[in-house]
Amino acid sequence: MEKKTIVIGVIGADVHAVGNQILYYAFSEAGFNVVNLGVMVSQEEYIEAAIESNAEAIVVSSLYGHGELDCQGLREKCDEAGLEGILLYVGGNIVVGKQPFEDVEKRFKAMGFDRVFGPGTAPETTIDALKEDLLGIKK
């Protein structure tokens, strides 16, 4: 199987590095080629890395609660840069305060994200989604 390339990182002014390292390890062990941008990543950096690495997916993490602001317009910027249809995932503590996950998920899907993962999602859940979306492998 050819390794699928994914770009990961923590968006915006967020400096939460531990979860990012856990995801990097988990995705790599699951057989993905992972481009890890680390913390405090701009939308433009995700897009540049996806273009340079010919990535099939961008996985955005956020823990400090401002993911909703940080992620606005990412799908449109991807499209403008020639990345139409690239898989966009987002996960973590992506909104301020306690909000029903169904509402949060709807808002992020309306922004163009393919999958939305709430706080505390196990890496395996995201790996299963990536395998389904990129490889057609259903668990």
Second form
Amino acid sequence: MEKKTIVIGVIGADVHAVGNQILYYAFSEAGFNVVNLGVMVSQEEYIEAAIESNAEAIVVSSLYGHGELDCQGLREKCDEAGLEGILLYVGGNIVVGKQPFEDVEKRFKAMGFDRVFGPGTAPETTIDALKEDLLGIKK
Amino acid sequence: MEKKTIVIGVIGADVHAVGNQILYYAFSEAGFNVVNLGVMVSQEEYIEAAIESNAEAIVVSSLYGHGELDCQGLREKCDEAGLEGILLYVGGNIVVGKQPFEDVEKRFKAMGFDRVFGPGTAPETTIDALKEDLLGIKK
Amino acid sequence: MELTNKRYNDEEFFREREEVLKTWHTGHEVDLSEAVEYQRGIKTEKRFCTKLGKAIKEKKTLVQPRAGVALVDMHVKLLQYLENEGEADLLPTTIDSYTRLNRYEDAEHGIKESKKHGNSMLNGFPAVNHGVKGCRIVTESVKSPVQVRHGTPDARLLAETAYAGGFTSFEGGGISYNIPYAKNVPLVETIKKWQYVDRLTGYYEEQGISLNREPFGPLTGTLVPPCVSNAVGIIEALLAAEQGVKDITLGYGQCGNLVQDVAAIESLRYMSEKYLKRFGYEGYILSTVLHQWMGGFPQDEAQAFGVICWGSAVAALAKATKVIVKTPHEAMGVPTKEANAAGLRATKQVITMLADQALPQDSVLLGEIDLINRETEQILERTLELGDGDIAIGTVRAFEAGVIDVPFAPSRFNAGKMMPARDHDGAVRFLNVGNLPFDDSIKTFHKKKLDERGKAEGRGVNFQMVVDDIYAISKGRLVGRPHK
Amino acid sequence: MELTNKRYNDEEFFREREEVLKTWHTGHEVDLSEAVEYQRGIKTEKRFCTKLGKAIKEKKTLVQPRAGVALVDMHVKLLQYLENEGEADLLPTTIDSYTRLNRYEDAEHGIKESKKHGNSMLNGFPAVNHGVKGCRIVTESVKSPVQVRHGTPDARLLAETAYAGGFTSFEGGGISYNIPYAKNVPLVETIKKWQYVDRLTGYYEEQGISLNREPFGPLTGTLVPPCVSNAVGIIEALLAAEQGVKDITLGYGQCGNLVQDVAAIESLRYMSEKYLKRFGYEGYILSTVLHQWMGGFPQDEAQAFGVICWGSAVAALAKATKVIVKTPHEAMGVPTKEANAAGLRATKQVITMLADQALPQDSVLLGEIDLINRETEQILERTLELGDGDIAIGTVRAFEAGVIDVPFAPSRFNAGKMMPARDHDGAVRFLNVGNLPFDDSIKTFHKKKLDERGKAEGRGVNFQMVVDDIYAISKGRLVGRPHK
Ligand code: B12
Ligand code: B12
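Same protein, different form: I have the form predicted alone, so give me the form predicted in complex with the partner chain.
Time for the whole complex; same chain goes first.
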């Protein structure tokens, strides 16, 4: 398998570090080249890292509830930076409170995310999605 | 306070004895003359006891869920036996399952019960009701 | 009626069988040799004994709900739901109260009413009315072993129907399904009728079909001191063993004090082995079950979860082989399947979180175990004495004399002279030992314990304490403290 | 920046105050002498210190939720609900993440969005933005004491606002609100800023207004070994005491193994007393708090109740002064008020059921206490050594050296060389001690414990174990066993 590069990190003022460390471990084990920006990542940092590393996907985590505020405009900024069409995933606890997932998904898709994942999504699920979207491998 | 006589017991095939023993203790302490028929009491036994003791109220307990089947026709049998107008209370877990109390109350009132009580009613509540209905003492 | 603790005479047994099978029309569906072959066809992983045996080896605690509704299809759906959504390891079929009293006509009426109303008007599954065919539909529709749970003084036809219907475990016993469940039935009668059930179980065992039997541990579920329920459980184990039963689960209803509860299960394990050995029984498998709090529950569902989870923790820390699970609807009525599954999942979470832990065996725990051992032994020895060495006869006389005495029991064959109450730490002690045959050191111990509480609460040691204790859990406490 | 563990110079403090109050426009609402008088007017039963003091005396465990929403009226309703429907003994005001980073502009945006959407778009209450007036509305609307809970590296303005706003307790510390809550903030900076908060608290104390301070015990909430969080708590207690704080609550996040958890609380009580005495502090009141499981929760609400209730049981058996309560929504998001109250009621049920019980003090428990005592002592002694006797300086150097090391911390000022994992019984041990300054006997003990587990699981002792442990509770277990 050719090594695809992805950028991961936890957006905004969010410091939830555990899931991020596990995703780094799991994505690397799964054969991706992972650029891990850790926690408290700004939109600009994701974009810079993606350009620098020639990444094909940005995997945004948001756990602390401000995901909706933090993610606004990321797609537009990517476009402006020349990252048109780059794969954008978001997952974690991306909104405040327990909300029906369909509504949440709709709102984040409208913001330009290609895939949106609910609370507690297993790394395997994300890996399968990445393999499908980046390598065309359907499970 | 003049000593009013009441008949208590657990109806049908019901053997829940604990609440009955407590009610006996509480009603007696509250100054009633209590005829306690214990558990597994048939409609006929209540009526016999009420006639014999000259009781002014029959307090029916049902815990095990068959209350609705067991209580059908008690008012009519009382009337036939010459106990017209005798006070009839029912309480405990009188139907199968957790049901909206208003519906349950309606059904048991339609069967001729003067007062219907939901799960976990405290003895004090019943005592207050008895005092009101038998002695005209309103709290 | 003549009673001894002797294996049923075969001839007598089969003669009686014929009568039993005639007591309701579905009896004719039971064909013993066909039933044995049917049971032989049940896969080993669907048998109670296999699953319990595996759990004992792995020191795991299995979870089992209570559940039963009036109609076969409803009941199947319920069990499947509990298996899939509730992750139940073992399934129940709780029998309705009419069947428990052999009032099959009333049960039939309940079935009709249930069909009419489209929901269950009975508080359980009327297995005899549904007959062998109905039972087989139930047991074949699920992946887990299924047990009949009830409260039936005369359960002979029910047992015949259940075993032929594919159930691999049967709860109850001549004492434990009489004293808490009946008012007017003599003990001598129920012990005899349960010897029949045990003999039937033994018969299957001899054909190579192991069926599990489980005396009902919690009795009235209300402040029952461990030695009392343990003594009853051990007696029923001895009675069952004599009839050839080989797979026995002994039960205990959580009292609420952690150390006492773990001690009670430990003592139950130890004393039952001791007595079975002493009377020469061999080749049996003993398991234990803890019943989550069997007394009055709080009405609030969140609080009920609190009670459920604490019971689960105790079961895990005591390493009981299984735990019988309550639901957040307990105080209100027969639970919905969703509430039942929620109780199971909460329980499973606690059980598996604590799977690798046990209460450390320290001196406080060992002291409590020793106390329960001695109390139980004194009850059992006096019972044997009263029966001139025969435990069946002794039991009848012991109940007459109040040597065994179950608190708050509805039965008039129970003396009702003993009165329990909690001590300052919440352990169930004796406020009044009645005629329980304890030595002075034990009597003094209990008196001291209750005096301590009385002093701490600044009130006398009397029945008001007991009343407060009965309400306590439903009001959010364990010990019923005086109102301020 | 120059750091020592010395009482703030008054002049410096008041000079710094002026700067602090200017960092957001609501700062001008804070008038210290008016605030002191305002605090003096708060009834004693509404003060944290009084209620905690009473609980210590009565050996009771109080329950406290976490809760905070964006707008004042919403937040008042929320707290009133938790007080009435949840029976909370102590109330929180959880601060939103923008405020925690002093991003008051972002918080303002969040307030506007929340007003627009009609529901909270912030994950907490932006106390600084609402200012003293907003805070007073909150603290005056409820009957119970209210505490500010947050995670703010620079909490000076927040503390000023909170105390003037009528809060009687303030969570956090220079280490515990940095290492788990920040990425790029030097420890030397946060310790200094929290000395300010402590000095402010000490100032009130000198005016006769006792305010409670609570270091954040659980840190990252994920497999933090007791000695690590206890050492941090004790250091923050020493730092606070030096600034004149007299009412301190030390915290611990439940790890999951009963004996270890009870031992951790016992050790925390013992060691903190010991060190405070050693450095000559007097007249303080120490209380303890157990946080229910702080790591990943199961999504299912019934299972979440299982986790919540087990945490409650541990708090009660450890006789913690209070317990911080999780909710059945934990894995999903900020809870509704109903879910929050349900968590509280379940907790209260367990706490009051177990109020009269404690884990017996046996050799297993005493051994675990002794282990934690020794580990904590070795960390603290090396820290003092590194600081040439000054705990503040020592702490900065200890973190640099990995002598204190918090697992899974986001901060780059944390070494991250130590790796914890559970042993076979679920106690948190060291898979890799990193640079923690343990003697050989301790190192050998941990290695042995993990080897035991590895052997039982038939696999090597490595990071996969840790990954499995992190997921375990959310998957229904405590120890992350290998998949079959
Ligand atoms: C202990 C108990 C038992 C013990 C009873 C021992 C005994 N012989 O007494 C045992 C284990 C034997 C038992 C058996 C059964 N039980 Co049961 N039992 C309980 C339990 C847990 C507590 C009852 C109790 O003692 N409470 C304490 C006393 C003080 O309270 P109380 O009984 O409610 O009585 C008070 C009030 O209700 C009120 N009250 C009572 N009568 C009246 C009348 C009036 C007019 C008024 C105003 C008030 C009033 O005052 C009393 C004193 O405060 C309840 C559930 C609960 N409440 O938590 C289930 C419960 C009553 N049992 C139930 C059932 C179904 C059964 C069984 C059929 C089998 C089963 N599924 O396990 C059998 C029935 C046997 C039979 N034929 O009756 C159901 C009933 C379901 C329903 N109505 O929908 C309940 C609600 C549990 C449940 N949720 O499934 N049970
Ligand atoms: C541990 C924890 C903390 C620790 C974090 C320590 C640290 N620095 O890492 C501490 C105590 C410091 C903390 C603080 C806070 N927390 Co917190 N925290 C948790 C908790 C309990 C567990 C998180 C965790 O580590 N899980 C284990 C890891 C392995 O799982 P994970 O993080 O969910 O990540 C996995 C998946 O989500 C997924 N995933 C993650 N990202 C992505 C991205 C994609 C594309 C995909 C497909 C999948 C995916 O894969 C990961 C690996 O399996 C959760 C609740 C829960 N989940 O049970 C709350 C939770 C996330 N916290 C919450 C909040 C609000 C906070 C605070 C604001 C304060 C508070 N109320 O206590 C602060 C925020 C501080 C900040 N600025 O970020 C909320 C968020 C609410 C919401 N979204 O509505 C939660 C949900 C709790 C709750 N119900 O209130 N927290």
